[in-house]
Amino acid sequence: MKTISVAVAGMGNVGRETVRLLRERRAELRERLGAHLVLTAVADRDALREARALGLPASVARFTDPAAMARKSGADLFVEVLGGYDAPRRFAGEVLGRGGALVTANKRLLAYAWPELTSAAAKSGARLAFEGAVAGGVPVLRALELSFSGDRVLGVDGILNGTTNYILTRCEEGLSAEAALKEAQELGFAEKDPTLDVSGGDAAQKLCVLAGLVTGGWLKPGSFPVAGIESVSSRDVAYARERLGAAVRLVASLRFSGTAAAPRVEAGVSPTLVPLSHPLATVRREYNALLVSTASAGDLMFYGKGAGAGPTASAVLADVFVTARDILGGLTAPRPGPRKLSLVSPDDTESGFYLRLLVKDRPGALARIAGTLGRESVSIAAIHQDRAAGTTSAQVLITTHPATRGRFERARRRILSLGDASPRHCAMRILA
């Protein structure tokens, strides 16, 4: 029976995970790939500690340097799980510069190395594989990849990171969103420091590695609209439930035009008030989904766990197993690209918009931020007013009919220039 050595670069929670796995069902895996899957070697800063650890035999080799891993240990197969960016961009070059077969769940390195990454496999004939860079241990990326490969992928509307939308959900449990933030850090489903999850930053590099893996194109970090849920509050979340029939999620979205040659994407990220009855709007805690929209087989929704060592682990062995078998049978798999990718101006996409406001008690202020939103065309669809207790200002929460989002963007900073209304504000589009 043939044997396929893999090699695991990084010993953190997804690391030991990965290799616990890997050993705990080779014979099943065994069973099903008509091969053995043996680890051989392990990279970390720490190698020697983390493999006693794991009670790893002595036929398994130690690296500290990752890089010197991929150049001498001559696995058949690589796993990279280090974190960060410049080590696994390094040992990624390694593998892939080599003709290797490499796995790896690092969202950042995919999002801002993604020419480099997919035109040193080409070149070199390399595998490469990522599906638990997005939503866990959720298939979504095989099934994009596979699953839709005779079909067009129109678009795609995601709740991609689990911090967020444990704090948005548990706002609609009466929490406030910085108790949320607390409970989430306890319960290990946020970092201890969460400003990458809370700023829409996380959401917007699994985009990326989505935006690459349907057309083949680099859907750059920083090239589309990103907004976290760091204005939201609990008071948002409950006059969009109470009175708007909506829930408050953080949602990732793509829209795909153009020619399979020429492709074209609207993309973006934002806290969004989606519909009560809508499939995302039922998404809870730390889970993720994705709802993907094709042409021919309608919408079809993906859901799981999105974080923790478990799910990810899970979804690296699972490439681990498709990437040997595809090695075994001497077979390639080529993605589209890289090509070059056309970005639709998000000044152009459209939908409704929320906006509450802290406006200032005067004369007329509420007239001036009215006529506003109408001199860019932006019509009211309601408006709510409260007082602020103690003070001489009222929470002003205005939604909209649909509209470009240059137009409302431009009349939100017209409003935010007049004077009337505190800079503090919350704005988020609606979901059709």
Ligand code: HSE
Contents of the next structure:
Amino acid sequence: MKTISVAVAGMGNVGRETVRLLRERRAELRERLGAHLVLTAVADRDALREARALGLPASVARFTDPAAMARKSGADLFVEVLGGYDAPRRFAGEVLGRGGALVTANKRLLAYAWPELTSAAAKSGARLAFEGAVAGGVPVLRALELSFSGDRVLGVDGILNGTTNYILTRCEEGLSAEAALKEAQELGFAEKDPTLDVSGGDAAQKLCVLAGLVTGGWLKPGSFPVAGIESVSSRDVAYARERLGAAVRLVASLRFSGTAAAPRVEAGVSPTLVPLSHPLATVRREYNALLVSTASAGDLMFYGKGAGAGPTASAVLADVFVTARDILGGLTAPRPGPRKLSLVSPDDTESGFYLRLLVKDRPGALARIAGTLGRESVSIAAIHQDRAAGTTSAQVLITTHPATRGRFERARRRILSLGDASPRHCAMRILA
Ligand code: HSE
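Beyond the form predicted alone, can we have the form predicted in complex with the named molecule?
Every component of the complex follows; first up is the chain already shown.
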């Protein structure tokens, strides 16, 4: 029976769980693979201590430098779960440059170094797998890569960040956004510094990985609109639910067009009003979901835990298994590209919008706001004004009929420059 040797870089929570599962499930993996999957090396700053804590036999080589492990261990397959960016990038470069197979769960590495990684893999014939980088244990990447091979993926809408989904759904239950974040941190769902999550940056990196997987091209971080949930308040969440029959979710979306050889994509991350009848509205707390629209199979939704050592290690191990199977079968990676990916201008994308403004309650204020929207051909669908007793300002909540983002954004900026409304406002798109 053949043996595939595995080396794991990074002994954090995910690395430890990956090693534990790899060893615990050894017999089942051997039976299903028809080969031995053997851990032969680990790398970590504290490799000796980690190896001891995991009870690894002396036959497993210990490295403190992951790049040295890539050069010297001679493993067939390398797992990168180091965390961070620079060290994973050096490690990935070493592995792929030598034609080694790489499994990584590092969305930031994939999002920012996509051209470098995919070119290196294409040049050396290396296999690169990254199921754990998006939606944790939910097998969305394998589905996007293989299950629609005879179909065409038209677009995806995803809830790809557990922290923000936890906050938004706890707001539905009456908590303030601040209290919900604190609770998520106490429960271990949210980072101590949640900036990347709350700003939409984490979901955006995952969107880059999804776009790359489907098209083979690089959706460059920073090249498409990303808005987080900082401006969303429990008032917005309650109003959406009670008056508009919608839930607020941070939705990351891609729409594909063009051809396989010259793909085009429309991309964006934004707080979004999702009708309560829409499947994404049912996704609560720290869960992730991806709704995939295809030409033949129609719409499909993938749902599950998007983070944590168990879900991520499950995805990493699935990558290890499938990659090992491909190595044994002499199969090449089925990935398209690398190729150029063109972006559809975000200004041309169309949807309804929600706008909450704090407006000085004085004659003509509402008319000026409505007029500004009208001049940009943005048609108001509904308007609601709410003024608390003893205050001089009113909350004005507006929803619009579908309009291009460009026109809505121009109107929003002009409204804020009129001096009637406070700069602290909330704008969201409405999912049809
Ligand atoms: N911090 C992420 C989340 C998980 O809240 O979903 C890691 O990508």
